[in-house]
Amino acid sequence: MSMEKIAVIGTGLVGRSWSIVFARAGREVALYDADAAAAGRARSAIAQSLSALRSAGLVADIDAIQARIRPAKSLAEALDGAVHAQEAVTERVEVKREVFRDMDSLAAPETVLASSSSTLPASAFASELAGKRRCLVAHPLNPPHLVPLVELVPAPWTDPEVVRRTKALMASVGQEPITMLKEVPGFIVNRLQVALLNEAFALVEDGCITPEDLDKSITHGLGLRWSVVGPFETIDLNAARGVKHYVEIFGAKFFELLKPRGAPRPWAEQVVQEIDQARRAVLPLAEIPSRQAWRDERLTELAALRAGSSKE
C-alpha cells in the first residue's frame, strides 16, 4: 500500500472528507487550515465519520486511518514532500487565487495542485502562475468519502500528464474520476442538476405538483434508477432495440414537450418562498444538521450495499 503524502488545504466538510478518502487508502495526509485551531477540531469530526464507516463494515482499523491524518502547522509543512495537494477552501475566486499562488511558490515542481471548486474553473484562479500547467480542478461530490465521483477539469494549458496522474490517484484511492474535455461553467454534475432544478421550480410554479411530491419523484423514481444506471444507459435499456429505438419512439414527443419551456425562467421569489415554507414545515432550520447526519448515514448504508455488490 502506497504511503505517498497528500496535502489537504482547508478543514471544512469537503477537506475533512477528502482526508478520509486519502487516509483510508493508505496515504499520509497533511491537513492544513489558515485557522490554526481548525485542523485540530477537524480530527474529532473525522473520528465520528470513521466510526460510522466502521459500523457499516466499510473500514476496519479506524485508529490507523486517523493516525495517517496529521495537522500541519504551516502551508509549507503541509506541502513538503506531497505528491498531490487538494485545495478545499471557500468558493471565492480571490481566496483561491491567493491559496494557489502560495501553493505554487511553496510546493515542489512535480506536486499536482488540484482545486475542489464546484463552479470556478482553474483558468479563473491559476492563469498567472508560473506552474499553471500542474493546476486543475478535481471537484468531488459532497461528501467524497461516501460519494465517489470526482470531476477532473483541466484548464486549456494543463499538462495532460497532470490529468493522467490525478485520474490514476483518484482511482487508486477508490474514487470514480470523470475527465472533462474542456472547461464549461458548472462542469458536468452541476449543469445536470441545474437543468433538473429549473424544471422542478417551473413545475411547482405552474401548480403541477407540491415540493414534497416533486422530491419523491426523484428519491423513489429517477434517483433510485439513476443510482444503478445513468441516463444514457437508462434509455438504452428502456427500448427493445436500444438508444436509437428509444429516440425513434420518444424523441419527437419530448422535443415538442420542451418547446414551450424556451429560455430558462428565473427562480421567482414567490416560488422560492413556497418551496422554502414547504421544507420548513417538515424540517425546521435548527434540525438541518441532524438531517445532514441522517443523509450521511443513508449514504453510508448505500456505500456498504454497493461495496458488497458483485456487478458494477
Second form
Number of protein chains: 2
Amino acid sequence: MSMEKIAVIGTGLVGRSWSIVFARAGREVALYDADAAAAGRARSAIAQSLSALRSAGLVADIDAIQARIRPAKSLAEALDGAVHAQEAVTERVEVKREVFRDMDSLAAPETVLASSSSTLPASAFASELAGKRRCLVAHPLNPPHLVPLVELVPAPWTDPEVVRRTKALMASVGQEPITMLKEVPGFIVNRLQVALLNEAFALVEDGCITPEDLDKSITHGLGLRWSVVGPFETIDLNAARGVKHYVEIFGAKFFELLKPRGAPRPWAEQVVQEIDQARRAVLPLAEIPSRQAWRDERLTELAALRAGSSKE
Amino acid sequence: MSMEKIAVIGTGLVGRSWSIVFARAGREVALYDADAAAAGRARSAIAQSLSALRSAGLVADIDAIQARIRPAKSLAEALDGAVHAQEAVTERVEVKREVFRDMDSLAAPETVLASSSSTLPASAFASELAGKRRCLVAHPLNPPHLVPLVELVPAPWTDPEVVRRTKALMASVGQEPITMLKEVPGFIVNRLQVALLNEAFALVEDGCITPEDLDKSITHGLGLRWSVVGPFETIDLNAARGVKHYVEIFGAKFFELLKPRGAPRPWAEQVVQEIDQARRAVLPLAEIPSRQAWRDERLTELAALRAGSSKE
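So the form predicted on its own is up there; where is the form predicted together with a further copy of the same chain?
Entire complex below, previous chain first.
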C-alpha cells in the first residue's frame, strides 16, 4: 500500500470521514483544523467510527489506521509533503476563498488542492490563485467512509492531469469517482436529488400520498433497485432491445406525466409544514442523532455486503 | 401460517414472481394462464427462482413452496375459494377489461380482484362491473419476490375495506404496501422515476456527464442512501432541526437549480441515441438477460441482508 501523505483540512463530520477513507487505505493523513480544540475532539469520533467498521468486518487493525491519522499544528505542517489536500471547512465562499489562498501559498506546486464543497464550484473561490490549475472540487456524499461516490468537478482552467490524478487517487482508496465535463450549479447528485424531491413535494401537496408512504416507495422500491442498477441501466434492462426500445415504448407516456407540472415552482410553505409534521410524528427532533446512527449502521452493512459480493 | 388461497392470473415474469411471494408465505396459490403451454413452462422458471432464494438462505423447503403452487385448468377453478385474485396479464386495456369482466362474473363476492397494472388505473378497466367496489390496482416493482414495494391504487369507487384487506394481505406475505389517496397517472413510483430520469437525460444532453458516470452517481451515492432512508427522511436527517430547517437553508437554492429547466420537453432523439450507444458499449444486446440475472442476484443479497438486519 502506498504511504503517500494526504492533508485533510477541517475536522467536522466530512473531514473526519475523509481521514478514515485515506488512512484505512494505508495513506498517512495529516489532519488540521484552525480550531485546535475541534482537532482534539476529532480523535475520539474517528475511533468510534473505526470501531463500527471493525464490527462489520470492514477493517481489521484499527489502531494502525488511527496511528496513520496525525493532527498537524499548522496548515503549513499539514501540507508539507502532501500529494493531495482535501479541504472540508464550512460551506461559505469567503471561508473557502481564504483557505484556498493559504493552501495555494503554502503547498508545494505539485500538491493537488481539492474542495469538498457541495454547492460552490472551484471557479467561485480559486480563480484568482496563481496555482488555480491544481484546484478542483471533489464532493463526497455523507459520510464518505460509508458512501463511496465522489463528484469531481474541475473548473474550466483546472489542469486535466490534476483531474486524472485525483480520479486515480480516489479509486485507489476505494471511492467511486465520477467526473463532470463542465461546472454546473448543484453538480450531478444534488440536481438529481432535487428533481425527484420536487415531484415528491408535488405528490404530497396534491394529496396523492402520505410523506411516510412516499419514503417507503423509494426505500422498498425504486431506491432499492437503484442501489444495484442506475437509472439508465434500470430502463435498459427493462426492454428487450435496451434503452432506445424502452423510450420508444414509454417515452411519450412519460412525457405526459411530466407535462402537466409545467415550469418549476418554489415549494409551498404548507406542504413543507405537512411533511415536517409527518416526520416529527415518527421521529421527534431529539431522536435525529440516534436515527442518523441507525442510518449509518445500515450503510455500514451495505458496505460490508458490497465488499464481499462480486462487484461488477 | 394461513392457508388462504390466492389466485394468480397470468404466468409471465410478474405472475410467476407473485406466486413465489404468496407461496413462500404459506399461501395456497392457484396459477392460471389462458395459454396452457405458458402455464406449463412456469413451473421450471419458478423452480429456478426458488433455488436462488434457497442459496441465499431466504427460504428453506422449496419443494413445499413449489407444492403450494398449483396450475388451474380454468379461470373458474383458479378463483374457486380464493380470498384474493392477483391479475398479471398483458398491459393492454382491452385485455385487462376482459379479464376483469370474467373474474367479476366467476369469483365469489368476497374475493378481492387486484391488478398488477403499472400504468392503467382500475377506473380504466373495471368501472362497468357489478363488483367494481372489490377492484383495485396492486402494482409491484419487478420482480415482486425480490423488491417488496406494492403500490395500492384504489379507484374512487373501491370499497375502503377492500383496500384495508389488500394492505393487510400484502404486509402478511412480507411485501411493503403503500396506499395512494387518489388515482393519478403513473402512480407514485413511475412519477418519481420519470422526474429523476428527466433531469438525467438533460444532464447528458447538456454535456455535463457521461451516461455511465450518471448511473454511478446513483448506484454508489444517492440510490445507495435512498435504499436506507427515503427522500424526505434523507433531508430530515441532514439538518439539525429536521426537514423544515433543511428547506429554510436549501429551498431557495434548490429552486434556482430547477428554474432554468422551464417546462418539461420530450426527450430528444439525439440524447436517447447517445445513452443507448453508451449502454451498448458496456453491454451488448445479447448480454441483457445475463445482466438481468446479475441484477437479481444483487437484489437477492439485499433481501437476505434486510431479512437478517434489525428492520425499523
